[in-house]
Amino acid sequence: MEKQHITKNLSIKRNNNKTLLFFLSLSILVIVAFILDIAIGSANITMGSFIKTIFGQITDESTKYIIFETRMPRAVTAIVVGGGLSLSGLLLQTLFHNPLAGPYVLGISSGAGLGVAIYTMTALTFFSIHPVISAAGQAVAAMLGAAMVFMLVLVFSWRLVDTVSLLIIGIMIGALASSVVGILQFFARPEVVHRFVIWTLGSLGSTAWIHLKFIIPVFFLSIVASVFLLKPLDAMLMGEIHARITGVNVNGTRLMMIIISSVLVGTITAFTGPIGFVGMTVPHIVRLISGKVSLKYVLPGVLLIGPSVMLLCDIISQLPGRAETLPINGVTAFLGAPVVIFLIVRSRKLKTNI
């Protein structure tokens, strides 16, 4: 008795230990990737000049002002993006048991491009707005096209059950707000539609210090609000049944998810547009390569692959050594779509986890 005692002590500090080093391993990935996004981009600035840069060694106004003003908040958006988008797709999934649900399936982003596509193509069509105002009005639209939607999903999730009827709901919310917005584009002048599209492709590079202070703040209190949920989602994983059974306030979790989900995607997409596949495959992602589908551990994971991944898009998209940019939204689909196709392939496996 005693040998076997000891024997499963091993083995659980075994596991630990891979867990410590798992997740010491992503640490050690964003930290590279981070000043990776920050020390390439089309600027040409060699890794010496950036090194003596950071450490307040080199006065040049220029390098100063690409580094610290242009680079590193893209970088620390691409974070923020990334995990606040992960974090919510994560969410959604267990909500939903859906493998494919992501944090658009709500209709939410649809809601923010509908605000923003009123703003753009009635404001700016009759009105000459300065362009920092305008930015500002395109950010406060893109909110309240979220928080509208928002309301309407809370509506619903009181008067629906089960959550598949309240996923199909947000779907045609957000086909409802993608047709309100085809008509504006019809009858507004084509330099605001032209805009318009611009923002539907999702830019990092769009926010500065000033809106990160109002992102950061709404990403970390998503986190840990999150991580009071926990023990309420790993019983959900089992099923609603099950999730009752055992204690859990099955519809009060349901309206918290739905809450964390809506603000945060809502915030993020506000200033830096609609960013896709993120959210959707990053869990999955966490779940493949740690092996684990509990959500203490998960969660983490997915706090620390989201921000790696959309920091690699990132550099991807700034066309390092080249004056153009591509759109974040390409560089996530390109790399996303394959994972979304090896997911549907998996599906009924996957069902089995979720």
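Positions refer to the first chain, counted from 1. Note that the coordinates shown come from a computational prediction; the quantities given were computed from them, not determined experimentally. First, how it differs from the form predicted together with its partner chain.
- Each of 175, 252, 197, 288 but one sits over 12 positions from any hinge; the one at the hinge between the rigid parts between the two forms is 197.
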Given for the second form:
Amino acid sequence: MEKQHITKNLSIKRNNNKTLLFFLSLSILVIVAFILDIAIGSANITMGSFIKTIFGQITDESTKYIIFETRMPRAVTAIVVGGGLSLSGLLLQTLFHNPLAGPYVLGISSGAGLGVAIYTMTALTFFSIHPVISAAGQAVAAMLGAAMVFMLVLVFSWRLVDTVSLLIIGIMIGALASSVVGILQFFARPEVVHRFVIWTLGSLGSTAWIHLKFIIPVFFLSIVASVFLLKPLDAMLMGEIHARITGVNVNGTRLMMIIISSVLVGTITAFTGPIGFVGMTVPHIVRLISGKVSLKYVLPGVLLIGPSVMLLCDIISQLPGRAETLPINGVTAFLGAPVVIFLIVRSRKLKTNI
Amino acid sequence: MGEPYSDISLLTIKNCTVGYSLKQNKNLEVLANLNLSVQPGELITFIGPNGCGKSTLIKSLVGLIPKLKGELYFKNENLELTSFSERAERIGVVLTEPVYERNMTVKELVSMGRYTHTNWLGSLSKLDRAIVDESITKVGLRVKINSRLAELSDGERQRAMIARVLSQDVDLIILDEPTAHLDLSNRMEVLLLLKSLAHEFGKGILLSTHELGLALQVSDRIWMVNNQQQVISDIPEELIRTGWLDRVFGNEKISFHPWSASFEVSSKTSIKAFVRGIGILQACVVRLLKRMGVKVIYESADQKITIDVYEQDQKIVVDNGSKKEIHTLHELQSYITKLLQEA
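Having looked at the form predicted alone, could you now put up the form predicted together with its partner chain?
Now the complete complex, all chains and molecules, led by this one.
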């Protein structure tokens, strides 16, 4: 009896150690990717001078500027975007009980895009606005657009049970948003349209520290709010009815998830443009690697793997070594699409087995 | 129809009407004017034909759909005023809905039963862990504690759901069709487990089922939906004696026989047989006759055939005007077939 007890305690300890090791190695991965992302770029800075600059031993102004004002904000943006989009993807998958849900697929990014389009093409066409206010306005517009589409998708999701219909609705709402954007473009001033089109391509490089001062607090607040939702979210994994009968305030949880996801996706998308595939695929990668479904593991995992993946994508986008980088959406899609195909093929297999 | 009322009723249903509200303030009443109760230590099965509103009542009881009229009490508290989390502290529920995340482990699922007891992060205390372990042991899933739900059989999954309710540590447990999709031994195991919970631990248990035979064997009381959309509550034997079971479930093809306490195919032929004798052979002869549509009577009347069964000698003597000795059931079947063709 006692022996059994001891072995049980040992196995719990071993499990704890394994979990700790898992998160530790993921953290190291993020740090390595972060440093690499800063070290690599089009400007020819050697590893030696990079390290010296970091530690303040070189005072060459242009090198300092490149590292601290261009590459560092870009890498920090990658971390926030990767973490934020993956977090919202995880929330959406839990909320919709749909493994293929994500901010991009469900049209929420498009909603944010529509918000930004309406804002830039109306406000900026008719008024001249101070850049800082303009940035904040863009973020708010994106958030509202994201929230609006979110509500719309949610309304439809109550009537639909199957995975595929919901995705088609998401795609259709995305198409609807694009068509409205197209009409707006017709009437807008060419330079505003140009600015908007550049935005839609998605970029990690257009955010400066001044924008990050706004994005980072939103990111951290979302994480804190999500941590407070861990318990009901875990129960939601059983399905909505099961969650209700075990005592979860489902409606409240759902509302919180809508707010967090809209604010997060809206804010991020406002500054970087719509970025696809990260939100949907990262939660699956975490589940596959860890073998766990509980959000107590998956959520921190997502917050570590999301940034790593995004930093990796950014590194890849800079590999050509020119001033212009590869479009970030191209890179995320190139890495993400195979994962999605794999997931669909696997779930089909599961279905026929049952 | 004795409905026990007492101060200690776990669940009291007072003048309730359940159903669905349609547009224009019209209501679709499924079951009306219900007055029912669940006492501690009592296993109640809720039976009725398909589509009679069993699930509707259960969903109303657990608060998933609003009831149309009346009051619901848990002990002496009005359930109307409780939130989902307060309900979950009082009533445990098992529904037929499958669990969405099939990669959850048994332990994770059962731990969810502690939802209302744990802190904001949902971390299990020593006591919580002990209760979860005990619940899993009680339903006999000890060895599958770390298995994923997808790896379990239907019976094991159902037992895992019951373990989740057990870990909720509540006095009243309501289950919708807990024996559906289970084979006979699993069905019996689940029902006996529930019965022991009621009798040994004093819990009140209400379950809906299609299994009339099993319900008659294990229930302390039965709620039965009759043809007038009412619910009759009584002990199983009274329902048999008063003929309610036959009236509700019987039709021109099958009827409920109080002797065997089971449904039998109504005899299609006019042939009646008077069967004498005791023992297994006699029982088999009766079954055979009923299966072939011969009406079996147990007292001498204007029957056409008399059948004497001798258990000792393993022989059957059929008297159909002339006597014939038969030694196997096969022979009897051919004999009856011939007889039916002639008639």
